[in-house]
Amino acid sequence: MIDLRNVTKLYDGQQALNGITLHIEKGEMVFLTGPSGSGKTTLLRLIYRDEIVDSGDITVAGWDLRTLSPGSIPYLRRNVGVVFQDFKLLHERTVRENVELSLRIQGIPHHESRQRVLATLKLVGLAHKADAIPAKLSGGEQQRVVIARAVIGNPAVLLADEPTGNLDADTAREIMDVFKAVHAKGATVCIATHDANLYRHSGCRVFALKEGAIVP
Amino acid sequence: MMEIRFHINTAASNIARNKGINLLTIFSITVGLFLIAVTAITLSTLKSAVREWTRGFGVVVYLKDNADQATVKSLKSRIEREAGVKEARFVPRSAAMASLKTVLGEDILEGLDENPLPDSIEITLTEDRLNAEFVRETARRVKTYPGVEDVQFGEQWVGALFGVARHFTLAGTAVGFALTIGILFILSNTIKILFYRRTNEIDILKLLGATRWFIRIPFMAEGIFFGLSSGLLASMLLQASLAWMSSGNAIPFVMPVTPFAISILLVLFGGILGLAGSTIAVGRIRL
């Protein structure tokens, strides 16, 4: 589902990623780990084509990202749900509208999306906050809105960048339960985290990054 | 259909969020559209006045003294066959003298032993041919016909009148064009400013898989809203101005179309400019 071959990425001449090669199977759940600045976020951004590789090849859900035309990027991104570290919520819109946005972008009409939004908000435990605006929510609740928005379109791939970074242990566990539920439905899930508690007993493969390279 | 409603809702909430800049834009476009309408009405009034002033204008063909009746008859029918001739009327010298006496008074012409005036044919041209070039050309041609001594027409007067009218038309068209460009410029820049204010939101939409058109359509809807609402305000302003002016001893304005039609045209023109301005703006922004 996700295939990286000898991927290198430079920022201002500094190597952010250096010869990364990894393969994630369809329906697999994996963790990317490593200290801050090790290249986890850069790797995820390459996968949803927010960045372009300097060398190497990336294939995601059958899309060759090296040759992907600008007009095709939106269609790739509809297949890749992303839980952003900085949330990226629209603060003038309600929780419901933020979550629904993913479906509206895909052209799913309001009457059809309404039920899906409620079901997804229930999944993340936020149905009672549907009409609140994000600024009125706690960090954990905002995180769950982002997860709801990322999974509502049933993406083939779900990427999460430090999804439990600012959360207490109980909330982090609840968030992980949501990821497991999405994974159980067949999505390929890739979670970038430096929290060893998340993956220690998960039984999932863990890719450890250090200074832009995968270390054993 | 549902998508259109979504984009319109997005545009409406964006409009509500930026009241200051939106009101300023609508005010500027309203003034521009109002001035375009005033220019069109002024030109229409001017054209109508010129048409009115030249309605009775004609060409006078003076006949040779020795022209016999057959020549006069043939000449008259030949003139009547000329393009643009509405009427050709034979005026005998006696009738011309009588007319002159009416104008100048009997006393002035008392000393004349004989009538010095020639027979003549007065030509009235159709309104659509009342321009200096055509009148001059017709006069030149008629002068070559047998039995014609001279042809007179108010060449300078007609030339000056039509010249002034032409210059006003050109100036009015230039003003209208400049105002249209100005409105497009305002619209396009406002949409660009609104776009850059929402860069963060647009970045998020792109990351969620929004296409360029999904992002652009609400901005185009905003442009159309600016145009339509400005058109509506301009037409209200125009109707109020016309009503106010017609209540006093005002200039009798000649509307190019009915007042209702001019209101509809203003709203439609505003809408078209709104679409054009926003299309220019979103087309230039890299997404």
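Take the two forms, find the largest set of C-alpha atoms that superpose within 1.5 Å, and that set is the rigid core. Worth saying up front: this structure is predicted, and the values here are computed from it rather than measured. Numbering follows the first chain given and starts at 1. First, how it differs from the form predicted on its own.
Once the rigid core is used as the reference frame, the Cα position of residue 107 differs between these two forms by 2 Å or more.
When two forms of a protein are overlaid on their rigid core, residues whose CA moves 2 Å or more are considered shifted, and residue 133 is one of them between these two forms.
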The other form holds:
Amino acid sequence: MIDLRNVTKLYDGQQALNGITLHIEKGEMVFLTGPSGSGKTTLLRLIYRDEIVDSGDITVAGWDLRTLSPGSIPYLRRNVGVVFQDFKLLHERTVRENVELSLRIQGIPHHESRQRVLATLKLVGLAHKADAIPAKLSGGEQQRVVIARAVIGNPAVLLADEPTGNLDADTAREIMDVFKAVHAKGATVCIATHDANLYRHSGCRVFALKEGAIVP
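Having seen the form predicted together with its partner chain, can you show the form predicted on its own?
Next comes a single chain, given without company.
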């Protein structure tokens, strides 16, 4: 599902990633870990095609990202959901409207999009907050909205960048339960985190990064 072969990424001549090779199976849940600045976010941005590799090859869900045309990027991103570190929610819109926005952009009929939004909000435990404004929600609830927005299109791949970084331990466990539910529906899930409590005893593979390279 996700293949990186000897991937290198430079910023201003400095290596952010150095010779990364990894394979993530379809339907697998994995974790990326490492200290701040180790390359976790850069790696996710490459998978999302927000950045382009300087050398090496990367394929995601059958797409060759080195040769992907600009016009094809939106189609790739319909198959890749992203949970950002900063929520990027539209605070003048309701929870329902935030989650539904991408379906509206795709031209999904209102009756269909409404049903999908309600089903997705139920999945993340927020059906009762559909008409709330994000600013009135707790941090954990806002994170659930972000996850709902990322998965509303049933993406094959879900990427999350430090999704529990600003949450307390109990809320972090609840958010991880949401990711497990999304994974159980068949999505390939890749979570970047510095918090070992998220992946310890998970049974999932963990890729550790240090100074832009994978370490044992």
